[in-house]
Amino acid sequence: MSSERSIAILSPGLLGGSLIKAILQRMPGMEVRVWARREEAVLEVRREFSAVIASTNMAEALQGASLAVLCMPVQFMPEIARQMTACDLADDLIVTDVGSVKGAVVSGLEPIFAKARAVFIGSHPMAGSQLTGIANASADLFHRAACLLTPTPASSRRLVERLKSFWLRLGCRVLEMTPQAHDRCVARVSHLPHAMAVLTTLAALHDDTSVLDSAAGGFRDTTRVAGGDPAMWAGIFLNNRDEVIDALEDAAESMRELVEMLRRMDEEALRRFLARAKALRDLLPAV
């Protein structure tokens, strides 16, 4: 059985409504609160999934909640925390998340909460799609799915267990780190990788999208999360912006080897570098 109560979820899109399958699939009788902004996604919700309590009341919403998660985009966090302080919050709140960036998130929150005698613990499932909105919700999103926690010194042991006893019930592997090392480690991992999908994708195409009709398989593959939203990737961008600008600045070096090596014909070259960096990529565990 799960220790929480009840288990708010702050804006039901695509990771907010994939905590809501999930929750309702692995932590049956568990009672799920849903707030939404627009009545629009309220009423979705409610179709969506009957025995849920769905409104755009933010205190009706995290009303007796002992879990409350916030799905928006890291940089409506502030705000968004800010008004649910305003509210009458339970005693034993947690408030967690699921965004990409957590230095910024969590030395914003974290005080926030403190004032309203709520603990915020950061959470990054780290599971997603270039897919948004509900409709493509999936209960399985987070199974085996790495979920990163970033407790600091100020984050009771007990809360940081409770938190994530929560993410286990959902199928993920845990692994704590600081947010600082959170953020290096994101911005190698899942944020360089979308910028790389970015730049393929307008250097392919930028000015001639007729070569669509002959892309395959490794087109797709390589640019698959050039689709997600950008108003949310902007978010990250800059919200781990010192981190990213490391990382590219590693890509932009390795970018101008390789046009080196091509520029020389130095065959053998371009060998040992075709090598390396497939010895690097066999290294990652099969899902």
The other form holds:
2 protein chains.
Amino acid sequence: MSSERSIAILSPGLLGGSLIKAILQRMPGMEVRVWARREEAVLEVRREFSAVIASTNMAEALQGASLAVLCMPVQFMPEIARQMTACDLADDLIVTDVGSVKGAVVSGLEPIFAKARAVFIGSHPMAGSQLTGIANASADLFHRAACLLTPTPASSRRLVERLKSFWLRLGCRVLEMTPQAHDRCVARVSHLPHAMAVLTTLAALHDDTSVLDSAAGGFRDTTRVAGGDPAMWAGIFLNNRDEVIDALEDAAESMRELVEMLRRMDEEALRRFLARAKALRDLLPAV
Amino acid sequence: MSSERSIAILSPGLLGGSLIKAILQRMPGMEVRVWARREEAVLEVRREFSAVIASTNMAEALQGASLAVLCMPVQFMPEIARQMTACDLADDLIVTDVGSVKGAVVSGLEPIFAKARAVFIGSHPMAGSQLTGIANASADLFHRAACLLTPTPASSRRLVERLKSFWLRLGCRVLEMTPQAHDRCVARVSHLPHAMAVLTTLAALHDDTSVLDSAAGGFRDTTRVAGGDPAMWAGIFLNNRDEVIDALEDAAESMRELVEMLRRMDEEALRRFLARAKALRDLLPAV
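The structure above corresponds to the form predicted alone; please provide the structure of the form predicted together with another copy of the chain.
Whole complex next, starting from this chain.
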């Protein structure tokens, strides 16, 4: 039993497509409506999901929706939000998103929707892949993933609970935090690892790509996310710039320490340094 | 059909244990002998592998062996090599290893064995795990892995070919390179990624480990190898210090570039930077 009547997904890429699949599978009978900017994307959605109403016309896609989920890159969200408020929106509509940044997104979108008497509450399901596009979508993408909800003092408790129950139905673990706490947290466990994977790839391969013939699982895993979409990640990094710079500066500081230990040939200190990292990494439960 | 008669594995941890399993599975009938420093390790080997001759007595473990594989951390290899040369060694014995560093290992071990009229040729199967110990050993660990052989001008071609056929039998792809080329290559695709995983873990978690509740696959993969054995990796880093520092300095340089682009809010440059990393990462074939 769901409190939602009809769910609109805006911009069906990897995450939007996975949402469609997960909703159809876990909320049988739910109406799913899709807005896509490009006609080809609409046709792809119709081909993949015969039961879904898909359109490039935003008013049509939003008609009667009780929940709308923004799935475009974060830098495009304010413009899309303004287009949405020009449409006829249901009285009980909750607008949310799946963006990897919350401070800039919530402070940008909350007033746009408030002016149109609509409600925006930020969501961030910690799920994704270096792959992109609806072709790589999976109904299981959200299963057991943390979903970070970032209500503000303006968010009604009842609507936060409704949004929470949506994510729970998709199999997420839901955590609530402020947009600022979200951005600090996600800078550490997602944006920093992404940046480090990019730096590792560049430093490993810039000079000679033939070393790839010798690469094993360590290289593969450590650099996997560097295969992610450059435009999407540029938007994420810039929208969470201060926290990302902070995290990178912590990593730079540890890097200087490490190089210093190597120069001094200080095996004892190096071992302690590596043991400290191991103890921290071992806190992550095995899957 | 193998040219080997009897294979001795010295120090059966994750790699040595996996070698035993792979040999028993892929070279049926081959005699396998094991030396371990600790009596408990010998008992564990006997319990796991009834057909294997295991001893803390090095002379007994090496008796009649045509191939001996050193599987201890690289920093202990010279001492073990000296102990080996005090034993009665077969005339056709090839000694090799599975160490992650080759410059220091080969220049250290080749003369020790040469003085005893024995032959050392370095090997480095690019296989492993953050896990350790014989309990995590797997017969498939070497399957499709690159194995880097590092012969020197002193290595007889016939013996290099014999060693090569051993690794091919275990399912490896064999590449030959000089010890120096090996250390440069492996610094880039293995030691640097390991160091970066350690730095990512420390910078992500040093301040607040509760962020782990929000971690997803990106954090998991990017930091996986930071769970590796600190003592083993301290030895690897110090024995390949110059190349590791070089690789870290390249990464530090890219990190400064990235922070600079973020400070300038230069989306165009950031996108190009991320696209360059993606293009390089995409060169790695999917598994």
